[in-house]
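First, one chain by itself in structure tokens, the form predicted alone.
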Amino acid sequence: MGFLAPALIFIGVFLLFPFVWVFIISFTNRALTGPGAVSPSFVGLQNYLRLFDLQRWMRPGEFGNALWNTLFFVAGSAVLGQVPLGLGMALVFHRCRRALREAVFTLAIVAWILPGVTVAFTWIAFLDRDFGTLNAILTSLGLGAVDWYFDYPLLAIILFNIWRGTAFSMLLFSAALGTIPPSYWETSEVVGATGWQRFRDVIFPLIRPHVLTALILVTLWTFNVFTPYLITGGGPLFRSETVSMYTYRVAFRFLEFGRGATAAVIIMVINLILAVGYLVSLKRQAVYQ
């Protein structure tokens, strides 16, 4: 037990107690100003009614229109985006030459390794409306310019996340890969399996787990991603506004910690029901296996 105690003193510190004072907040209404900031009050249940209130529930600016968002955001980046690409790249690259396979590792690592900051910046200049690298692109094939961050900036920011994260779960499932004994590529090669074949009957069943952590992983990271406020600040009419960002505009701008503690509760439940959902099902795949 001695050996585990700086383990659970660091979780406990890090961890437990962040939590613990999150929810106790969240049924105050302490904020940066006011009567809030003076002597906060215990308000009961007020801030999670006002947070599900029905009647303003989808409202641009409201948390339901922020989870809708964020629902799509995570379906287009992680679930039809880094998982999928990251595996077909991974699929792609495995039996290529070493040193071009090493190379476009190494540029996907360092993709994923930049600052966030300076990613968000380029990446404002390449979907610029009048001076963008892809808006040029699009001109010169006569399709013409297109303003993302007005027009898309839902689409803009799950592009910018996509290529943002693909880098793991390329990595993630190069290593699946790489765990597969080579007699099962040679196999199927000698039988004459195609492509799909080979990918349905072999490795498929072979990495489904590791798909299932990817799943894990992506998905929670995806839902909790805030660099893409950099790009478009939740706008424009709070359109690209995730439950992130929600909770950073209410507790850090609006100053109101009470009902930003109450936001990042619902955050952490359903980051925990997504964890949980998942580890149910990787441990029944476990046991059917």
Second form
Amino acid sequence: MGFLAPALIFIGVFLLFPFVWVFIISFTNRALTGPGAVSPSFVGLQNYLRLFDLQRWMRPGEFGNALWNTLFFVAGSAVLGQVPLGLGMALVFHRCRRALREAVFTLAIVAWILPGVTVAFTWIAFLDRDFGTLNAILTSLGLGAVDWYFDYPLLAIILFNIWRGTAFSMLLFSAALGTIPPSYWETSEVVGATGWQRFRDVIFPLIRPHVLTALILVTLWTFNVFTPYLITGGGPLFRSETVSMYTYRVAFRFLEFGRGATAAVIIMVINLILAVGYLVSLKRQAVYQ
Amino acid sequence: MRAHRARSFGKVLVLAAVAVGLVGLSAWAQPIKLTVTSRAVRGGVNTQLVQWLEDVVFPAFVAAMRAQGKDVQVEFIQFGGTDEALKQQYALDLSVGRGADILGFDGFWIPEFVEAGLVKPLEWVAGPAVWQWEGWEFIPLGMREILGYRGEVYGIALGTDVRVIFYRRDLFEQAGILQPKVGIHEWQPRTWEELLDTARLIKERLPGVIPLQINAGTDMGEATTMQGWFMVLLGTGIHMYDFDAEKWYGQHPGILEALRFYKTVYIDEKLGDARMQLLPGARARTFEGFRDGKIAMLVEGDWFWRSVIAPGSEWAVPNREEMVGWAKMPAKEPGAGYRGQDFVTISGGTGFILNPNTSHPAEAWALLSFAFSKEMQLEFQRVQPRIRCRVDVPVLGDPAMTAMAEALLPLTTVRPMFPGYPKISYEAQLMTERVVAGLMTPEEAMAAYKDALEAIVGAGNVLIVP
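Would you mind generating the form predicted together with its partner chain now that we have the form predicted alone?
Full complex below, order starting with the chain above.
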């Protein structure tokens, strides 16, 4: 037990304490300015009732709206975007020339590790209505310019996040493909399987556990990602506001820590559910193997 | 053995004493460092403030202190973000006992910071000696209240301001509204309808030009409330707050009229560009549009004139005096404005406060009062002429600024100074946003505002006037 103490203390100080603290202040009117800063008081479930006020739950700027946006954001950028795209890239480049593969992987990883602020600025410039690169390309192809950030803000940050995060699933699947013995690959070629047949009958069954892992990890990560805030600020009209942006707005722009903590608790619960799903899937995977 | 131990203990003691002494001496020899921060960047936003402080005030102050035998260093920390981001920074800094010694502060932040115990009166920070300063004699009560709350004074205001409609003379001439050849040099609408008619004329004659931009939406923050919402609402005869009843207007025909005005401008007739108000960086977009001659009329504060479009600024309009005119904002009808006025405006003010966490309160106050001496304020007038807080410092060398002050200071009003105001202000911004984006009708937006207001101040403090 003794040798676990440092780890337990670490977890206690940096994980459990903040969790408990956030949970406690979610029942108070604690704020950074105004009377709630000097003498915060317990307000019971008021913050939660306000968060789940069904009358205005889906109104732009409210929590329900943010949750709905987050759902689209996660589904679009993680489930439909990063995971299939990462898998596709890993497959396409798995058996191709080493130099080419390394070059492509390096580029994808660069998109992943570049600082968020730099990348956000680049994307603002890329998608600008009047001077953006993408619209310049579209116009030169004879297609009209699109007002990305105004008409499709959620789509804009979904595209951004796919670009930003595909490297992770690509690396993960690439490693998974590496575990498949080359002889399987060659055998399938000898028996004359098409690419699709090989994928369906040989590759996918072998990497299925990894697909689940990637899905859950990427979902968790995308759920909490904050960089899109630097691009759209959650706007216009809260159309691209996700739950992490909502929490930030309430806690650090309005400086209402109590209400911010309430949103944070809900997010933690959702994350917890996803994490449990992840752990269960890992366990199943172990049993399967 | 014991003697040896005692002797070595003595040695350690001597060494320790020497070390402490050295540290003390070096502290003595080190200059006192003072820091000042505000939303200002050389060559960017509020560049004039940086120029004045760094080029004039600081060297003069350091020299004056040296003459008294004090070695002082002063540094200005430039902040280039939005006002809202600065407020956020202050709240976080002050709550952990940090921050620059002197902070550039907006007056309407004071109540909520005071209630949170984050800022303290000048007297509390630097002692009762602050009242011996010669400057107070020349700073009227109204100016002290800008950075004041409940009878206490927290800082000194740089001055106050007024709000007007700025217009591009070149566009007005192209549209035939100004006709210098027949002697029409000025433009002054007397009703909302006249203002809208001018906008319609510009829309018709100058395609591609945005005729009239009235601040709306949450992105601009307080600029929407002050330059937009208040300027329209006051024209209907009411304020956001009834100072006699001590209640907030939650429902009132005036609110509806004001929202309908927004709807006319942005939705029904598209005289303004709603997209510009809703995207991030909305305010800078309006500055750019006005500079580039894409916006014909913009309701703004005199800060816009003396800082934003002034020579040397990022959004400088070349030949400002000839290119830009200003007009008073009319009430809906003559006499229909707040207090029965024909024209309306509102004032706020920013200034500097002492950080209660400063390690050098006396020197910080010395610097603050030095910067607000008549001599230094006159120097500031050279860089940026405006309405200053000291009555012995006139507006110098800017007839337009003088004229704005004379015409509008008698008509002006102020925001209600309460800790809850910033939240209510945000709700008003949201209300305009919902209307100009076409998400809600004026009636729906007002109802949502009323709900939010009741949640903030309690239903008992909200006035319902059907």
